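Only one chain comes next, encoded as structure tokens, the form predicted on its own.
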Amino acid sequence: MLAAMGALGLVPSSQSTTYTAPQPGDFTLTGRSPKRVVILGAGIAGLAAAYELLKAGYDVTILEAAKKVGGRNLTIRGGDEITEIGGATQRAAFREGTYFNAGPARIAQWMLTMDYCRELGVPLEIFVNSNADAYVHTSGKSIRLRTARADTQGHLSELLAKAANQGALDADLTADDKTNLLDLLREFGQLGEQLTYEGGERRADPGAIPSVGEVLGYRIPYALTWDLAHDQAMPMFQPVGGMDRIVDALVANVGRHRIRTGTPATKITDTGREVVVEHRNGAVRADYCVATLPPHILARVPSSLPQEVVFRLGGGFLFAGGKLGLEYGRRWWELDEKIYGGTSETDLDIGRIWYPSHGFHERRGLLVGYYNLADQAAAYDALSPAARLERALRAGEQVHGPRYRKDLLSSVSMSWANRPHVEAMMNVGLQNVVEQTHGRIYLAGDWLTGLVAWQAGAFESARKAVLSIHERALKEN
């Protein structure tokens, strides 16, 4: 995934941090009434969008189509119950205190959720994002992280000391640089006394040394570079209590009367002089509207957008995704293996497993069984959900051994493609390509940024839609 982020120039170095939020005073419409918006969604760009318009005095209503609020940012907790498009129903029976975060689990620090959830007063703490004794699975083994760091390492530390040994960087590296460099390699490779490669104590495994062939053939080698990614590296955060409390806050905030839950769009109509949003029970009329739905979506409600932007709405590349939540009864990752948080990624279908960072020590905990992309969440797509579990399970023992399966209390799986009113874990390839304003019909989502499928790309795209809807709205006043 990230590869192909990457290719398409979506994985992200920064995000801006210019943004000043329209104040009441900025906003003033002497004896007239408040700008009317229309927002269609309420997931983070929709609540995000209705938070700030209601700092300057716009009068908002948010139409969302699902029964609950929050979008992607799902945390199931027991008693929920989850339908998917095909019918098929699960009702989650977490004990009190379990949550599973089925969408967005992990703030990186320097991402706009950060400065809302210290506005909003949302509580965070650390999110074990990379652990190195956590595993890496590949070619049927299981190895812990930091063994198969320090081998490929050491491995390839002693190759590329041997290459310069033997002259073959003369013509690239002076004497001191190859001096240098040397010296580079002993540490970086734990190399001992005659450059070779021996093991050391960042291996914290008294088993045999692999070959530098067996090495070379682990089919994940991403396994070991991931957590070095900008928005990936630690220290990474999570809201206390479920990803879902940045939305409960959101909505504190904008007040529940302002939102139509179970209430979908069936047509967008621009006047010139404002927009109409129909739905099953009647219309909404507004000086401006923010659609905040996913875009292939967007592009088969009935509107009044150009037919060549409705044909770029429905033309990025859709993502599957799903995820897995193993509540067990004992927490035998943190008792038998000591793994405390962080991701063991391997190279079978169920992509890699999370481990919990919150509960340390307690009886009960949840796992993230299974997070996979792509075409691997297709395959788990087409399964029912007894079918999913079944699946992973037996690939979880392949990780773990037999104790997977022990102690097992409950499950829920999400498949994000079959998630009514959202189809896809995320929209890639409309950055650039759909722009933003459509006379008084405003777009606003992650995927109108350089951080698809992160929260904070919701919040940077929200934001925009407010400050040039509020800019229109003091010259048009």
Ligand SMILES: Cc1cc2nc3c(=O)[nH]c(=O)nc-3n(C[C@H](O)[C@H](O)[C@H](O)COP(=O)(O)OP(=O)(O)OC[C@H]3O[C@@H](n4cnc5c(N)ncnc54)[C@H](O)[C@@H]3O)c2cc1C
The other form holds:
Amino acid sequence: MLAAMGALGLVPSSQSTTYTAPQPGDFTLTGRSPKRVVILGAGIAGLAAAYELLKAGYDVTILEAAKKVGGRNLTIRGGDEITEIGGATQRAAFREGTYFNAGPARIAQWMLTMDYCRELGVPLEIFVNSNADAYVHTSGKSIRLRTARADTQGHLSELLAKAANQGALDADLTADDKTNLLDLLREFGQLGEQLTYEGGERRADPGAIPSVGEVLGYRIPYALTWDLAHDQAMPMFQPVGGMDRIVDALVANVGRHRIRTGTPATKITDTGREVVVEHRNGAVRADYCVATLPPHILARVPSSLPQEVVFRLGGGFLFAGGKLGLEYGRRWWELDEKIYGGTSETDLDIGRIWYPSHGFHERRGLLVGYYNLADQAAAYDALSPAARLERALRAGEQVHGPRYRKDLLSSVSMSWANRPHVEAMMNVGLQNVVEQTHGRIYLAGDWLTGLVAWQAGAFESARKAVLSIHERALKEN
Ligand SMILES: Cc1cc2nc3c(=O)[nH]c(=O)nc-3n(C[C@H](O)[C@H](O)[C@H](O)COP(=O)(O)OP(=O)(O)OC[C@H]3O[C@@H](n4cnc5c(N)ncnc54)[C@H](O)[C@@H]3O)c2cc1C
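Starting from the form predicted on its own shown above, please give the structure in the form predicted together with the ligand.
Full assembly next; the chain just shown is listed first.
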């Protein structure tokens, strides 16, 4: 669905950089005083809204339902406990230094997230998103990506060259076009003198070249093209030490004392003069509220939002999403298979296997044993953590053979549909359906933007809410 939205131009490939943060002088120079803002949710949108408002001295309080801040930005380390909505509990047994980005893991270079990492001083390193020496696993076979690409491009080029030479494209091409096309295909498909595909140095495997029929039978074209997408193309980046370094930096700037964890908002009332947010220990009164709760959860919290808005908030399309962190005592993918980072795309229900982009040649390392969505994720969500692990290991063995089970030290599986206070990996379809501003209540979150399931969307929506509040606060004082 997101790919289709991208093809239609509905998913942005750049973000606006024209943003002037609120300044303390905006108030002091005009004799006005900063207002009170209550923020619901300490995910990226909530923390970013607080961070931006504090630049102008707003009086900010954040209520967060979970015990931990960060929302979907979740990095799991040894000792962390994960309890799911159904009650299943896992305690991560990862060794010192191992971490698992159970939510976001990569950042594209054009995303606002990069600007925040720079501003907050979060060190970055390359995230190897695509690796030509990783595999395409299809119909029981693991083929190096470079080989699958070379063979597919080669055979398609040969077919097109034949069609052109047999006159099948004469209605579309001039004689010059035809010459240019054949030159292009020679290079694009590494065709020989006779415009036939006979392999070449782009392939990683010395074995026999598959027939055109075999190549067309791979049937996972996505595996050959996904890393060309605007949000997947290299170079991509990750914070050194874990994605939650961004959360840590935001919290350090906002101040822990402004964040009340384990405090879900239970009622939100806009009285016209202020907003009253009730929680189990009392209420917070503020001039404005920024609600960054997932929309499907906000729809269930009693509030003064118009009924039609509540109805729309509950109408998004929820995607399940799952990830499995596998910690190994030996980096066999580097030592035995020469894979340093990147992804093996598969036609199995694990979706893909991710190899780590850091710690090369260290003794231990953590693979992502599945990263799947929708029905595939739901199938794993329904299992116990032990059964998820077993199912994923069986699938991984098909890609890597028996070594996939050897040297495994520990694992943690993450089910986003079963994550309390989040309940989905993403909520799609509400952009342009729900307005951001409702009286004194402002909504924010990735789901309000064209960048659903990207932190960049959460940052963008937070900035928009902050600018709207600030403009109004300067008028209302
Ligand atoms: C598996 C996965 C992979 C991803 N991959 C990437 C990636 O590679 N790169 C990237 O940039 N992004 C990625 N994302 C998306 C990214 O995590 C999100 O876009 C971003 O974290 C959303 O931030 P948010 O603040 O909008 O929402 P959330 O993080 O969902 O925050 C909402 C907060 O509201 C809190 N809350 C809920 N109910 C209440 C209540 N009643 N009162 C108070 N608080 C409440 C929740 O506990 C939560 O902390 C991924 C996400 C997932 C799940």
